[in-house]
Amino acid sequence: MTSRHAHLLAPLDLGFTQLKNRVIMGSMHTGLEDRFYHYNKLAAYFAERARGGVGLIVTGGISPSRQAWLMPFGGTLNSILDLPNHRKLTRAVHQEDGKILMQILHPGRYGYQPFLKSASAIKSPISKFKPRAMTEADVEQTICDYVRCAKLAQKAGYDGVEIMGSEGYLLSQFLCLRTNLRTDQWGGPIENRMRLSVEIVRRVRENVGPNFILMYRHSVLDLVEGGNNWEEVVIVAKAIEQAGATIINTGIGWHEARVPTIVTSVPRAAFRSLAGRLRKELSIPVVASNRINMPDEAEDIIASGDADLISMARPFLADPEFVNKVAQGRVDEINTCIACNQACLDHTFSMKRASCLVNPRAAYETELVYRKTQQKKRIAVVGAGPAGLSAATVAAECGHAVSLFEGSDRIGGQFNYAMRIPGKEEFSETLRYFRRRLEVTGVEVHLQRRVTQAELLQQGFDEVIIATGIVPRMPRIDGIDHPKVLSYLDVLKDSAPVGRRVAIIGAGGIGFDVGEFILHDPAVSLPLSLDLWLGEWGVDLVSQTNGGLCAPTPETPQRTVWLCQRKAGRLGTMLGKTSGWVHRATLQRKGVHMLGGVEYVKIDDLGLHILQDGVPRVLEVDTVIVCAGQDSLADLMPSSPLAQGPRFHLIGGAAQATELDAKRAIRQGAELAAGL
């Protein structure tokens, strides 16, 4: 164990129990949970992370009944028959060494099926049905489905249960004023909204005996009008406590917020303070959590009292091995979860499974296998963008001899421009784990090397991967050659000056970016520091007010900019489910124009001419620049397969560039090399 985390390595003693570190793996929903066929990869998926180290896992979401389904035939834990399938994930886990919770989760009005019941007939926003009002016979037979599914979790062989009272499902829906407008005693003042979460605890607790381990997971900040005060939050957290509670978790925000509490743009471990705060109020361990990715932010965590235990959900979807690493001295090997959500909540929230951009092998472990190579072949890979990073390292440590050919003086490719951006900051992070992965992997790199076809035909390679990239692509415009026009590239790549008044050419996903680039003042530092993005947000720490909400105070925008699309409607709609809205939000707060529907006449001194929606316009900007997609640099592959030489194999962008998609380039990369 190394000093530098001995308080993040140090056993927790529960007293009927031992927690071999204060890592907790928090509850993600994959999609395998929902399909009994998928237990053995989901137990395939909990094993790895076992043996990673982690002290603590938490499933998925499951259903204490069939009403409260998430979505139709959705993972469930309600019968003796389900027994099979659960005794899968607890036996896989403990034959690592590891422990492992089971969540109960009730949607109430957030679940994608039309028999949702709730504390009250409200809709929710991101559900298309509106629920029905629970009778307080309902109430009483959801208390029973709770603590049935507790005993048959035990049954299982799980060491306990999470509850999830937090992130606005029904436990949340019942606890605040926003969603519960009853008049029984399930409502009105806090002691009776808390009496459903109250009394589940304790009739779970009266039903499992005292040595399984009941966590629940409290919303110690909701971010939502009609949200609880801290004066609410704890006193619900002693009644919780009092009910016979384990530990604590702590949940910020519901999925309907309209504040950012886990992307990418939200300063590392920004909510701590609200652990620390709750756990001077109780004597049972609390844990803090959101936006806790690497060891020295969760060492310090429990080092200065703030909390003694760190839950970190999407951090183990890319890197299972996370403890291990951090356990033997090996940080800068860590694949860092980047916040990016882009193959994790995007997909769960789109029905499909989740996975890591990062990580493509995350609940993909028995599909996507790097197994050791009988016949070593010698391999180039050309272009060190994420597609190249990925293949070149997945086939060496598959045994075979790589060579990494890369044009300019350093490898990342986009990555490199996109770690500018206000907000990505973290994908530098990408850069440093294949950076340190080419090293541990043993691939060749070649800086500043631009080969050709005929050298690498020359060179004896087995197999060729082309991963070369994409050019920008200029539009057909009138004057797109005016000395005001620039790419993105010149911008982001080459720091080209820019004017005050700017027309973006292109909203898709680096048409964002480049506004966000843009917009920010370079005198502030990167990444904003919490304070300045708390007031860009209207977060209070301090939670005075319901939902812990205050008026925002948004950094002063830098330049007038008009962001333009050809499509007509609203723009940013290809952008991520689950964070498109927050980069529209940021752009719209400062004051960006949002132009869909144009047709770009010409370029000249004036600016840009454009008809939108046929009527034509003059944006008098200094600065257009454009992001209006790239084409597929693919010079080096042979147009027709070749007699005899190596094969050839064409990745990321240089095989599709309709649109930058790094998920998509990565998990090309493995799976080619993993298949060689």
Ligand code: NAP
Contents of the next structure:
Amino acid sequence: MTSRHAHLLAPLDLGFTQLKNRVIMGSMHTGLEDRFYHYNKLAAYFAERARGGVGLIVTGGISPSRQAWLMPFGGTLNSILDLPNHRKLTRAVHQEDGKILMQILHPGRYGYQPFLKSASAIKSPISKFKPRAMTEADVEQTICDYVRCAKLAQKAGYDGVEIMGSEGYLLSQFLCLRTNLRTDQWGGPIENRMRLSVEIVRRVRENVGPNFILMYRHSVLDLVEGGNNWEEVVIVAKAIEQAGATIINTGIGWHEARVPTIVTSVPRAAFRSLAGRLRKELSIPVVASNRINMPDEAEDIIASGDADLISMARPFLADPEFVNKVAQGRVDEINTCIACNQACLDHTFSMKRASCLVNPRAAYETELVYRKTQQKKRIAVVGAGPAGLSAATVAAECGHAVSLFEGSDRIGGQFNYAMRIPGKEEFSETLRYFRRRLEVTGVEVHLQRRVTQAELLQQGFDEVIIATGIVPRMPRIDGIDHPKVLSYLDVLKDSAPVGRRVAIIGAGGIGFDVGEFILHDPAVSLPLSLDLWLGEWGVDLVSQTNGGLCAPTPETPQRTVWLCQRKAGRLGTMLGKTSGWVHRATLQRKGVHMLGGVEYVKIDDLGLHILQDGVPRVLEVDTVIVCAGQDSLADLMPSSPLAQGPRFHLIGGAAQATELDAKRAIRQGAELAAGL
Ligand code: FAD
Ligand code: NAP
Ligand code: SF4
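Next up, the form predicted together with this ligand in place of the form predicted alone?
Below: every chain and molecule of the assembly, starting with the one above.
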């Protein structure tokens, strides 16, 4: 065991049971919990993480009744008929010497089904269904549902339950004046608004006995108008402790909050101080959460006394072996969650199975298997971008002899430019992971090596994987070769000078990113400090009046920017479901002019001449940056299948540039390599 992370790896004695370390895998909805026929897959998913050493696992949210469905037929535990499925999960985790809690979740007005009930009949901005206000009988029934669900969870073999009281779900809806306008014993002062949470904890404890973990997830920062202040946060936490909770987990921000809480641009461990303040008020263990993704921060939080436990959720999608790697001093081998949300939360909010951009096996443990090969092959991979790195490392892990050829002087492809974008610094962790993974799996890496097709044919490879990526597209516009025109690579790769007034052609992911890049003040170092970030978004961590919101103090924009697209309508609609709004809000705050329905006429000394909705306009700019998508680069691919010699495969951007992202590139590489 390393002493560097001694606090994180120390056991925690809860009296009736012991957690083997301070790391909790926080609750995440994968989609597998919603269908009975997916429970074997879910069991394999949890077992892999228990085997990886995590101290305590929390399942995705399970509804205590049908009325509490998150979506029609979503995961529910309300009858003994559900027990066999849940026992698959508890058995699988216990066989790996792990511990698992089941999260009980009532969405209230956040459900995606028409029979919603909440504290008051106030529609949420994130569900199209309006809830009915619960009657007193409904409230009493809800408490009984929680109790029945917790008792069933105990029967199913869970080590405890987590009661979800944050993120804007039902219990938050009762706790805050924003959504609780009741005048009966469940509304009004905080003592009434917290009655539902407290009664649930009290009666669950009464029914499950003392030797069952009862963790309560408590919102310590609502980040919505009409949210609770710090004094109220503490009153609720103390009452929950009194009612019989074993552990208080902390939650940050309602889902409808317009302040990001977990995307890449949120500074690491941004909210740890709140766990620290709450811990001083309580005598039961407190958990810190949100944007903690590496062990050094986690260790520091425990060592400094800010929390007793650390909850990390997405980092366990990215790397099920996280804790074992820490314990064995292999921190540089951790596949770090880059907080992109692309394959996890974006999937969940699109009703698709969650997975992970950097680990396509997540929630596919039984389907994407990296088996040791019986027939070792010689494999060439050309291109060390995300697609090639994924293919090369998986093929080598399966036991093949892999040679990786990269034309430039470094691995990473376009990720080298992505990580230069303010707020995307985490992307460098993926390159650190792959760099180390190439060493561990024994891939032979050839940098600055542009192989020809003839060489690939001559060197006796059995398989050749072409992962040469893309070339930026240069649209045909009169004056496109004017000296004021740059491609995004000129700016991000070659640091070409950019003027004060800039037009960006193309408003895809890269157009938005380039906007953020050129608007950032180079004198301000990245990643942004916590204080600057709190100021940007208007967050008051200290007094927390009004749910923690205060007036923002944004960075002064460095330039005047026009972001253009040909499509009519709002810009950025194809950005990530859970992160796109953050990019849009950032650029809007910095005064970027967003133009849709643009036709590009010409570029000259005056600037960019356009027709916007048919009306001529000149954007008087000194630089035009082209971010107009990409075309595949696949010139090493034989034009027709070869009669003999190696089999050729095409992956990533080289295979298809349209709608390419790293999620597709990495999954494609892994799937191909696992099947060779
Ligand atoms: P590339 O990354 O293009 O890699 C191809 C590699 O092949 C390069 O290293 C190249 O040097 C090498 N190569 C080319 N020809 C040869 C040859 N003949 N011989 C040897 N080597 C060769 N995606 C996301 O999912 N999320 C994001 O947030 C995101 N942000 C981005 C931000 C920016 C600024 C940019 C530029 C891209 C971003 N992307 C993002 C896109 C993502 O980086 C790409 O989808 C991904 O890199 C594609 O991977 P690839 O391996 O197919 O190609
Ligand atoms: P993109 O998302 O396809 O956007 C290309 C942009 O260029 C669009 O705005 C498009 O809109 C415009 N365009 C296309 N052809 C054009 C032409 N001939 N002339 C002028 N404009 C043209 O591609 P990208 O921005 O280059 O990004 C590449 C990939 O990287 C994306 O698929 C994305 O998934 C990924 N990425 C993701 C993120 C993220 O945060 N998730 C960030 C960066 C990149 P019009 O056709 O309407 O003009
Ligand atoms: Fe983290 Fe992105 Fe993977 Fe989600 S998809 S777990 S945010 S790396």
